[in-house]
Amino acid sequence: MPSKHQDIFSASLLLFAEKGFDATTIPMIAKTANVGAGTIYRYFKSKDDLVNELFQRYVSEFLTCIQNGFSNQTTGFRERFHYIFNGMVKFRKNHPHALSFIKKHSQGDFLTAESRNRYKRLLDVISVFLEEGKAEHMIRPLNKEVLIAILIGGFMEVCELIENQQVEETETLLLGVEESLWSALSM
């Protein structure tokens, strides 16, 4: 990827994450990217295209980060658990704005089909370990989308927390948010 191309990437990436796609304008990126705009229409066609591209990306990349564990032929539910949430971790470390924008904009009207797919692949992928966890009578009765609103919502408020500096990112932090999560999740 050339850099200007991530530059502008980044930029998009921070701004997005803490105003917003309505919020964010092109001059904004074309500034924070230190490029001028119409770089930045070199690239992409629009602002649209801008942040569906960006939304595509961060959404694989979290969902690889989430199924590189499998790859290890885990056996336990509990050490499935905790690869997909080390790949939480993991993902949040390498990109640690991109949770927030994948939170603020996977409901966006301006998301295109294969934004809105590949947020449903991730969102399935979960959904199935958390509906075997169910019917392995790990995880509790509740509505998929109760339990991911839990596992990934509970997880985005910490980085959040993190982010803003109100809590120290640690060992034991993370050890203990790994485990209140599995807590909340499991019977």
Contents of the next structure:
4 protein chains.
Amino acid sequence: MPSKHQDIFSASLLLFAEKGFDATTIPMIAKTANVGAGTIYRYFKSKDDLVNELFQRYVSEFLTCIQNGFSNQTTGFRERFHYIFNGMVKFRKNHPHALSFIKKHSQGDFLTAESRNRYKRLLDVISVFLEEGKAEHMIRPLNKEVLIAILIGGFMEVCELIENQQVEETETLLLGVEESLWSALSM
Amino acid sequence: MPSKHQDIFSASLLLFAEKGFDATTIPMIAKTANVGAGTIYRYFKSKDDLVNELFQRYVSEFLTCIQNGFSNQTTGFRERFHYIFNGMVKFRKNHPHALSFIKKHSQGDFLTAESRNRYKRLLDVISVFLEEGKAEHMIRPLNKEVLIAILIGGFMEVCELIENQQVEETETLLLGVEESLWSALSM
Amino acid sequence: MPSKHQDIFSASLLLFAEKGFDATTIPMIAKTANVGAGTIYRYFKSKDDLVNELFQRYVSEFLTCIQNGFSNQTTGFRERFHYIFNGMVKFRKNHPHALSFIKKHSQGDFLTAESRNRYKRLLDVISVFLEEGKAEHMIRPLNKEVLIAILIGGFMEVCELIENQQVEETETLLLGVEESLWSALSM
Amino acid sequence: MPSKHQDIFSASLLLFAEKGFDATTIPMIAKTANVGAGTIYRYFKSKDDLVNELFQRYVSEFLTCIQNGFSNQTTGFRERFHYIFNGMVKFRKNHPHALSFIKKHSQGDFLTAESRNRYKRLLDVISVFLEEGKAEHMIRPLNKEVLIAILIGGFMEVCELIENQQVEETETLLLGVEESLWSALSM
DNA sequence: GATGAATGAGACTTCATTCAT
DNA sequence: GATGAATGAAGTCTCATTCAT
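Please could you give me the other form, the form predicted together with the DNA, since above is the form predicted alone?
Let's see the whole complex now, leading with the same chain.
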């Protein structure tokens, strides 16, 4: 695997997360990645292509992290939520900036159908959990989109605080946030 | 009555909320507002100026909506929260797209010191409520930035759903969201 | 004669002389003349038209001033030069900024054939004097264009100094300049 | 050898000299230089930057040409004037259009402090010569600004004639002009 | 007649993308 | 394969000119 590809990926993630797609220029990425501007076009067809590949990759990894919790086949909903939350936290740790990036770009006009699909699949996995919870009266009887909005909206906002270093990530903090979000969802 | 000014304001709000500052071009705004591109510059010094005026105006109105609840000098925290939430809901109704706009642009590089200040003042008002609640053990003992992130992050995300018509705004929905968010904050 | 016409004329002269044609905008002229921008178009077909009318008028007046000296039918060349020089000085006094204006705009692309013609006629009058002087070995045997360049170039440059108040216009100064320029021309 | 840089420089010099800064557009320069419009911005930060670089370079070269005459440490004023004049002529030959350019832009609003300074230094060198000459009663007792205006104003105007091919540059012509200007300055 | 709000052509400038080296 | 100089489409903004009031 050519290292340049990874360098470009990392630089893009960082810059897109920080400044957003439009405010990030190809020369910026090239400089941050220590490659020539033209080199980027060896690995990605276009800037749109680059952002879509990034988006798809990190959305998929996020999904994986969340699903890893499920594979345990735990039964209690509170426990399943714990695994989901843990997955989200682990993802955030393994991929700093990735959540900011996903949050900032999930509505972008540049996203392809495939990218939107991947994102939808991510939300679907959470939906399933929530719907099952609703069926067993463990989760509030709210529209699943709304529940996801509260969960993801709140969590991502907290992640941005951490990534912007406005708040320090501690065990206590995470436990508190987890409990808060669980309360928001559960009956 | 300077109708054009209002037309430009409305068109900008709509487009900025939908596509974001960078992805919205002056010709787009002009076309949506049914004015010539040059006309925009009779009313606003620059695109940056326009976005800042929009931002300040709606942040201030948002603040007003929230503070109107307080003037009642209610004592119970749950009740105070109800008024805050109501203020937010009323604001959303009076100014469709304004919340999406604020959410999407509150971190923009183009924001002036004054704009950032106004936004900070908005958060401060909520902070005061939360800190008082924490002092009386009504609100979870989490960092206030985190509490705000959960409250605002969740609420704004729900608003986007409504504005994108992915969810219908009903009395039941709002009550459910209010209860969910209160649970997220309260002990 | 409507006073507005004169107001616009004066304001234009001042601004064109100071900043040049391109750097002077119609709104600037309107403001300086205390009229609306649209009013200018009642009196002049276009900005080009305005600058051409100004140019023609002041070149013609300059020509008149110079020719007034000749009408005396003096015979000595030094004396005729004195009258020419006096005419130039008088013109400068009656029309501050007009010489700067003429100097700065005599090569402009916006000048019409008629404007160029008037300017040429001005130079021609001086040419005649110089050619006659050359014929009588009173004036240096240089190309007439060159003699004019030295005379007009030097004189105009001195006028700009006076108009920019880098030098005070005194009797002594004028006598000195006249003598200097006569020496430049005469044998 | 960055040929494009030179191409842009030459094209700019030509167009600025002919039409002036304001009337010269970037597309014009690009077309004349046979480069894309964007290319100009690889070499110059802005149009203002371009004109200032041009100005400083040619003013400095002009100064060098004039000072080369002085290094001979000649004693007679007439002889020193000859070297100055020769320097000016040589500069004109090496850099066609540069004198027209300098003349037309020496009062521009776009000039930076550094550009103005360079120009002032050029005039200062001539001033020193003139002041020394005045002290020894070789040069007319006129304000030095006025003397410079006559010398430079006359010379530059003649140069424009040559560059516009309204007059042919011959040895005889130059001797005549030199003599004429010397007469204008000397007692 | 007088005004100035409105317009859009065109200016300067940026930046995604290509291609010769 | 890697580079970055070169390009031109497109963005922001200005300003001569028009026209409803």
